Every structure is written in structure tokens, then in C-alpha cells.
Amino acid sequence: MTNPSTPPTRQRRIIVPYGTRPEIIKLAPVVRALRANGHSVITVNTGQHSDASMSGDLSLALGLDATITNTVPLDPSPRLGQIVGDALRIVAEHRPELVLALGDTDTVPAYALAAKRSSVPFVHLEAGLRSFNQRSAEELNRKIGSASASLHFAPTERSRTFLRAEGIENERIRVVGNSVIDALLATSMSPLDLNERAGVLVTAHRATNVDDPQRLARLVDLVNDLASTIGAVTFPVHPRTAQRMAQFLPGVRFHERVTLSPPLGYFSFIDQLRRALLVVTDSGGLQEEASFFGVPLVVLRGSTSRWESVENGSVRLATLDDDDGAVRAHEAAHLLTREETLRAVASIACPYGDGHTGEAVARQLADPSLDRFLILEEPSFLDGEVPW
């Protein structure tokens, strides 16, 4: 017998696509929560990362099993075309009640388009991040997600503000935090005291930094300077970065306190992160993870989509565009590793959520009152009126 005080719920059929390491990390707790709440979830591995160290092994470790696994070409143009083609086919065949995609990879525009073609509502998770970089493919993907979405799950109030400024109705936006914090809490790894931390963690993979020989050389100089002046450097080298080093800087030498390695497994990487005094990176999501552990970052980009960390002082932006920019990156690293700065950053509360994002998303989608936002209506202007 149903308890009359229990609110009604919806158990929805949902397609959740993913294809990159950050998507796997952030979607694993969301999919787990969706299924725990009775939703039927079809997960799709788009095949964007074929390297097991970047995706496959991580999926197994985090329990994100793929209902459907695709393979795509390595070349960027046919790869994007294949992702779109697969998305169109899968959504048309399975006819879900909604498609839920995260972030800013090529998965977002592919599955947004596929959802619209099949008259299925599209829901965007990690909605509203903005870097304001007109040359950024990720920024374009985010905006396509926003333009397509019936519902926006934003990580922070600032993200809501950006969406509202673009004309998104406030009632279609839900601030739920970022599920990367859910993933971190699931590791049971906690922040460490400053006396337990040492050295620098470096990551770099963006084309703007590693596909340009001069910028890549400045990155190597920066890494060597950090090793000689701050402490031991751990540098897990992304496959793209390793290829460019071999191509542009054959025989390059690193300081003896620099440890190069292939990409680390997720749990090893997170443990390395929390043990570092400083992170130097061009990653987006790493800014959220470092914030959880109270570790400051130098972000090797001229802008970021995580402005909360810039505002609270835990992130400094710097570029490798020219020698002056590289000097600023050096200076930022040394400023952030002063004892007073390290202590200040360690005391800042993480602004990216409370670790219950997956539960919040599952609960929101179970709410029947959201049905009105998930209906794709065809308007009628037969009375002669025009919009606005």
C-alpha cells in the first residue's frame, strides 16, 4: 500500500554518453545514484579515448560499465563524424525519455543533436561554465549544450548567473554542485597537513601549449625551474604531450628532481595531488580536485571556466605564449608556495559542491514536476502574433 505522504516519483529511461577520462570520473557517481533511485540508464562509451590508461581501466575501477561501447577513428575529423553518427543511431534505436551529457567534450554537441533529431529532451550536466575564449572548442561545445538543453544542472551559483545572462530561464536551472567532488569523497582520501606535502605536480595536454614547439620548450624550462627552486616535480606525461616532445624536442633533458611517467591511474594520481604543495596544469577539472584538497594551482591558460578558484586566490592564471608570460608563470608558482599563501589556500572551503551531486541529479529527475520542462513543444503563431 502506498504511503499517501510519500511524494510521487518518476523512474526515467536515460541515455548517458561519455568518452574521456574526466567524463568517466564525474559520471560514475551520477550513474550510480540514478540507478539507485530506480532510473533505467543506458551508458554509452563513445570510444573517444582508446588508450586504456586514459579511459578503459578507469571505467572498471570506478564501476562505470558501458551498456554500449563504440570505436572511432583516431583522426579528428572522421572521429567527430563517427561520434555524431553513432549518437544519431543509438538515440533513435533506444528512444530514451532523456539524454544526459556532461561538460564540454565532443560528446555534448553529438548527443544534443541526436536528441533533438529524435525529439528527445537533452539535459546538460556541469552546465554554465564559461571561459569566454572564442577560440576554444570546449566553449563552443558548452554553448551548444546550453542552447539545446531542456534542463541545466549547474555546478555553482556563478554558473547559474552565466546561464541567466544568456537568456536561460531560471526555473530550468538547478545548482547541484560538481560530481567530481562525489568521486573524490568515494576515494576516502582526505586533505593532508602542509607538513605532509611536498613538491609540485605538473600536467599539460592542451594543443595551445604542447603543439607549439616554443611553448612546449617554455613548459620544459618551467618544469626544470620548479624542480631546482621549489622541490621534486612529478610529471605524468599525457600521450599527446609525449608525442610532441619526441617530435619537437628530441633528446630534451630534465632536472634530476623531475620524475616523468605515463599517465597515472586515477587513485594514484589523486594521492599524488593531495601530497603536492603546488599544481601546475592546463587542465580544467583538476582545478576542482585541487580545491577539494586545498592545493594551489598555476593554470597555464589565459582564462578558465572555474572562476571561483581565481576569485578566492587559490588559482593564478599564466600563459606560455611568450617569454614574459613564462616569467609570470614562474613568479606565480613561487608566490603560491610561500608558507602564508599555502596556509591561506588550505583553509578555503571548496566552492564546487558537497559531494552529493549524483544524489541531487537523481532526485531532481525523479520529481514529476520536472515533466513540464522535458516536453518538447511545437509552438503555434496562427493568431498572427510574433515573439516579443
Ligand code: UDP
Given for the second form:
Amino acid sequence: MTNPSTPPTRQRRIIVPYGTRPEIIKLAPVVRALRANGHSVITVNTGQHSDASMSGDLSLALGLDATITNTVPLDPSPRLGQIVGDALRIVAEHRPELVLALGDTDTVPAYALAAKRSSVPFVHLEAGLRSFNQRSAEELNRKIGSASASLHFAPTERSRTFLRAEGIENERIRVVGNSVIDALLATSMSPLDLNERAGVLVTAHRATNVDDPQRLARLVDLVNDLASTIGAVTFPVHPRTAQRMAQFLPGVRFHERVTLSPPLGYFSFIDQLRRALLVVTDSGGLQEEASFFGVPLVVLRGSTSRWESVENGSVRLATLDDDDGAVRAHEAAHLLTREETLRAVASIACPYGDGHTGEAVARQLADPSLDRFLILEEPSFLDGEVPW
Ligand code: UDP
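I would like to compare: after the form predicted alone, may I see the structure of the form predicted in complex with the ligand?
Now the complete complex, all chains and molecules, led by this one.
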């Protein structure tokens, strides 16, 4: 007999696909919480990141095991096609109650389409980020996520505002924070005092920065300049960037205080991040992680999808598009490493969540009152009314 004081709960069958490093980091705590709350989760590794340092080792370290593992070709065009094909097949075969995908990678449009084709509701996590960059494939992926989703788990009120501006009903939006903070809390690494921090952490892998020889050369100049003027630079080099450096800048020389390495394991990377005075990056997730540790950051892009950090003064944008841009990046780095700025940024509360996003998502999905949002229906205009 059920206890009348215990509210009813739903234990749903959910497909959670992921394919890249940030998806693994952000979804590991969500899948853990879903399972702990009794949901049945089928995890699918789409195979998008095949490099062990970016995928397999990381999944193992974070305890995210794949129920289904796909492999896809390295060549980008057949790869995207195969991710979509695999998604269509897997969702049709398993017919889950919902598909839950995160963020802005190709996983999102592939599984949104697959869910729709199988009449399964799609739920978008990390919904409502907007860079307003019309050249960004990630921005399109985010919008496809929003256009497809029956429910939008947004990280902040700012992202709710962006979704509302695009006509998404408020009751379908739930602000739950970003699970990147859950992952950080699980490391037990806390922010460090200013006197325990030094140097700069650099990462770069966006095509706009590293696929162009001149911009890549500006990046190298910037890294060398930071090493000579601010302090030791740690630069874990993304596989794409390593390949482009070998191709465009063979024999390139770095300042003696620059330490290059392959991508670091997540825990070592996070430890480097909290020990840095400053981060310089074109990564999205790092903007959230740096904020948790109170570390200021220069974004090597003209736009960002994390405006909260621009608004609170912990992030400045600068591009490597031309020499003036590179000078601005240099100036931004110096402004952000002034002692008063470092102290001010260290005291800003992290706007990206409280570290309990996975739990919030799992609890909300267990709520039967959500069922009405998960029904996919064709509206009826048989009475001659029109929808506007
Ligand atoms: N990261 C890592 N090792 C590294 C560099 C980054 O574990 O050497 C992690 C980092 O903590 C962050 C994520 O990778 O959570 C960011 O991934 P990426 O920059 O590839 O993606 P984006 O966030 O830009 O989508």
C-alpha cells in the first residue's frame, strides 16, 4: 500500500546521449542523480570525440558509463550524417518516454530530430544560452534544441529571459543552474586565496581562432607575452590546435615559462584552473568553471553565450581577428590581473548554480504534474479558428 502522505512520483525511461568532453563532464552528475531517483537511463555515447583524453578516460574518471557506444568516421561530413542516423535508429528501437540532451553540440539537433520522428518528447538541458553569433553552428544547435523541446532546463534567469523572448511558454522553463557546478562540487576542490594563485591558464580550440594561420600566430604571441609579463603559462593543447600548430607554425617557439601539454585529465585541469590568476580561452564551459573559483577570464571571441560573467565584470571579450584585437586581449589580461580586480572578482558569487542541478532535474522529472508538458499533440483547428 502506498503511504497517502508520500507524493506520487514518476520513474521515467530516458535516453541521454552525449559525444564530447563538455557533455560528459556536465551529464555525469545528471545521470547519477536521475538513476538515484529511480529513473531508468539509457546513455548513448555518439562517438563524436574519439580521442581517449577527450572522451573514454574522462567517462571512466567521472563514472559515466555508456549503455550504447557508437563509433563514427573522423571525416566531419559522414560523421554528422552517421550521428543523425544512429540517433534515429536508437530512439526508434528503444522508444523512451523522453530524450534529454544538453547544450549545443551536434548531439542536440541529431537527437531532437530523432525524438520528433519517434513522437518522443525532447527535453533540453542548459537551455536558453545565446551568443547572437549568426556564424555559430552551436547557436543554431541551441535554437534547434529550443524549437524542439517540450521542457527547457535553463541554467540562469538570463537564459530564461532569452527563451521567453523567443516565445517559449514560461511554465515550460525551469531554472535549475548548470550541472558543470555539480561536477566541480564533486571534485571537493574549493576556491583558493589570492596568495595561493599564480600565472595564466590558456586553452583554445575554436576553428575561428586556430584554423587561420595568422590568428594562430597571434595566439602564440599572446601566450608568450602573458608568460613574460604576468607569469608562468599552462597551455594544455587541444588535439585540433596541436594539429594546426604543426601544420601552420612548424618549429614555433614558446617562452620558457610556457608549459605545453596534451589535454589534461579533468581533475588536474580543474586544479590548474583554481591555481591560476587568470584564464585566457575560447571555451564555453571554462567561463562557468572560472566563475566558480573566482578567477577572471579573457574570452578569445567577439561574443559569448555566458553574459552573466560579462555583466558581473569577471570576463572580458577580445578577438584575434587583427593586431588591434590582439592588443585588446593583452590589455584585458592586464586589467583583469590588477590586484583590486582580482580581489573583486574573487568575491563575486557564481551565477551558474548551486551544484544541485542534477538533483533538481531528477526531482522535477519525477513530478507527475509534468506529464501534461510531455504530451505531443496535433492541435485541432477544425472549428475554423486560426492560431494567431
Ligand atoms: N577540460 C579538461 N582538460 C583540458 C581542457 C579542458 O578536462 O585540458 C575540461 C574543462 O574543465 C571544461 C571542458 O573540458 O569542463 C571544456 O571543454 P571544451 O573547451 O572542449 O568545450 P566547450 O565548453 O567550449 O564547449
